[in-house]
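The form predicted on its own is given below as one chain in structure tokens.
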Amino acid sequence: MLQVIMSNRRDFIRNSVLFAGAISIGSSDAFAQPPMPDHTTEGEAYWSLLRTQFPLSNNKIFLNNGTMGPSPFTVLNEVYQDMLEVDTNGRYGGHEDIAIKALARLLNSKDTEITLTRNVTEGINISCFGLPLKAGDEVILSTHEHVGNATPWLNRAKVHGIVIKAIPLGKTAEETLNIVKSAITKKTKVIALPHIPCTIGQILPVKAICALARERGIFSFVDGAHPPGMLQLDVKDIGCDMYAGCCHKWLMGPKGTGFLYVSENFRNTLQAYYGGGGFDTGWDMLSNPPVLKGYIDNGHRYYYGTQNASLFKGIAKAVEFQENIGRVRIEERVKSLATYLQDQLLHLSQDIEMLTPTEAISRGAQVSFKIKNKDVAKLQTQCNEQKITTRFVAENNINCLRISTHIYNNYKEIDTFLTEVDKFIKA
């Protein structure tokens, strides 16, 4: 027992003296990358020098974004730096400004008006919850949901009584909007729609609905887990009153970030139910009795406590890595690639059934699609097995494949996927 014991401890040295090493060698950049490409460059070569900022293996073709987006290396290095300096030193905290100040950016929104969270779904739920809601109040969500915007409400009709009403999407924006004005009667309160579903990838005209939305009296919540990263984002054009975003699948920022938008209009109908350190104007248990003296008036309203400032600071890297690719740059490539996907599956063979719109209004940088009598788990499953990663998408009984091209993909390696589908439909 005891020469087990010695032999633990002299790893343990061995890999702690390793480690050290390593840090006292490479500190300032952890993760060797590239010079980014010259915006001189142009056409494919551009595409492929960016490629370089990644980590993500050269023998993986990924494309299934939708679900995760790999970080850069400059993303990777802010962060790892920061929490080493944060365990070097012993300080506590930071960042936050920069990462709510990026994210305004990105958004267009007002400083006060982000809240910092660490997924989609935490801003739905403190969406849901927070609202005046009472039993019998209606709540239209889509029968495209993700699980991240559908328990929330699911859970609340359950706790309080309110009632969902799930509608279909249209084929093309005008038919989706149409549908959402059928469902509207006296007791909707609350239109809470994603803004690109995870299902099929299908651009929903939010602007219009949100409009619809402010014109009935109706609240407005987006579920914006796709969007950021892949789409220019203008929240004051949407008009919503919330916006649930997320800083880890298209921005490619650190895993466990994301963003809640409320409207500084909205902020005092949006009731705070967790309470912590900063979401208040002070409290005082001296008192008799103690007292909560009030809420503060920005974003921290609907978040409290220790949070991993490393990350902020990696969220504010993610969209500065973006910003010096250029948005408009960003969504024209990965609409480019999504849209030779669709088009190249269409011609491919008359037994692929395309979900996705081709309307260009209501297409993203996602494609998902059907094979007359084949079940496509088992296409994601010859896929893994060339390594190339997808996403079958079960949620709702939909049963489709979905792609995601991002700025990391090329056209090369979308032929080869479908090279696969090829295979697949002739076996």
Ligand SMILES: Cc1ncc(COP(=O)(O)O)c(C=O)c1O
Second form
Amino acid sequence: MLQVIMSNRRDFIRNSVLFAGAISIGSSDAFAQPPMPDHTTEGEAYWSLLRTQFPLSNNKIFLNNGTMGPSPFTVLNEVYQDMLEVDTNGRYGGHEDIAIKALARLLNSKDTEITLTRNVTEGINISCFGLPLKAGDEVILSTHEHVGNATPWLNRAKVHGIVIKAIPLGKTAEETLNIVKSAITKKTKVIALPHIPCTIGQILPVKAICALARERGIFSFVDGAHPPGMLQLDVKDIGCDMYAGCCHKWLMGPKGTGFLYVSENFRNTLQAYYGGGGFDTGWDMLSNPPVLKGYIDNGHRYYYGTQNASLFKGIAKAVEFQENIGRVRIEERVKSLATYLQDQLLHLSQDIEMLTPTEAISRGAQVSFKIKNKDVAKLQTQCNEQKITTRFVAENNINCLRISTHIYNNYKEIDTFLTEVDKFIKA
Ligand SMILES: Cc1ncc(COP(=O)(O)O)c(C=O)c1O
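Here we have the form predicted on its own; I need the corresponding form predicted together with this ligand.
What follows is the entire complex, opening with the chain shown before.
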């Protein structure tokens, strides 16, 4: 316990010193930022320099980016400076455009196709309740859904009588595609699967699934909680009608930020159900009867009212931070850490039940496993005692341990985790 307090104190002092340094040199930054590593720096040296861009405790091994991505100093400074400016000058709003442009670059979409949301769940609700569905229409989900992609559809089933079909996922992309194909009936109106489920981290063949949906006249929605900031993304190539993502996981942006992509030719199909400032082309309470003239012809159709402009600046900064590193470089790094972990686990013991597929096209930056005759929730407790953060997956009774690897992690941290797994198996 004392050790925890001391290590928290050390991080606090480190960050306070950085803060004091920033103040004394007259910078408006909350935290002094070490310079970004030079692009010519190679290998582990590059990644360990990059690690200094994060306030994330050096006494912690954080392997749960899939729940929440710690932001780098540059994002924190951007948000802090803008909040200070808002409250110094009483400024209202702004900065939506830079967040939208950054996200459109990230996704390869048009600016007008981006809706700013507070999280993935909000984008899912906008999509789910905006679709023209009636009682008896079928929606395909999986048995690997997060509460965020399960409950909006289940709620619509309760409210409007749509029918949910939950399919299992295959061990390979081809197998998953075949399972989706065989679940389609004449009543199927939506396929609403995750790009990467929260449970076992496999990459689903979303491009093929969306092509299948298009062919059969079915709406396609993708729960993209995990890929933005982990994988290179191209929503046009995926060919989905809607794609909901967040900025606070792999993108490491401000918490409580997200987006929804709605393809431009789908905008008039997806009805906006919440109204408010910014979503309309005019309204009149003095005419008889009072009228809403129409909906704005861009992604603002689905959000409204006062927003936190400083968070928008933070989103743009988070995208820029990753662009500076390079998308290809990030994807290669995070996958290589996860592949190393998966391979080492498979070598460690015959008792490891690997749930994440080993097929290269299905592997991202998350690895989930169980251990024969053992409760991995207890492994999580053991890891927590060693200040290693993991994610126990209780969803849908899967009961496995999920490990996420991001750019601030390194092989040594993974080895430390593997030592804990080894101890746990032998105990
Ligand atoms: C696959 C998946 N979908 C949706 C969500 C919900 O995300 P948010 O909390 O940003 O709404 C999560 C969060 O972990 C997730 O993993």
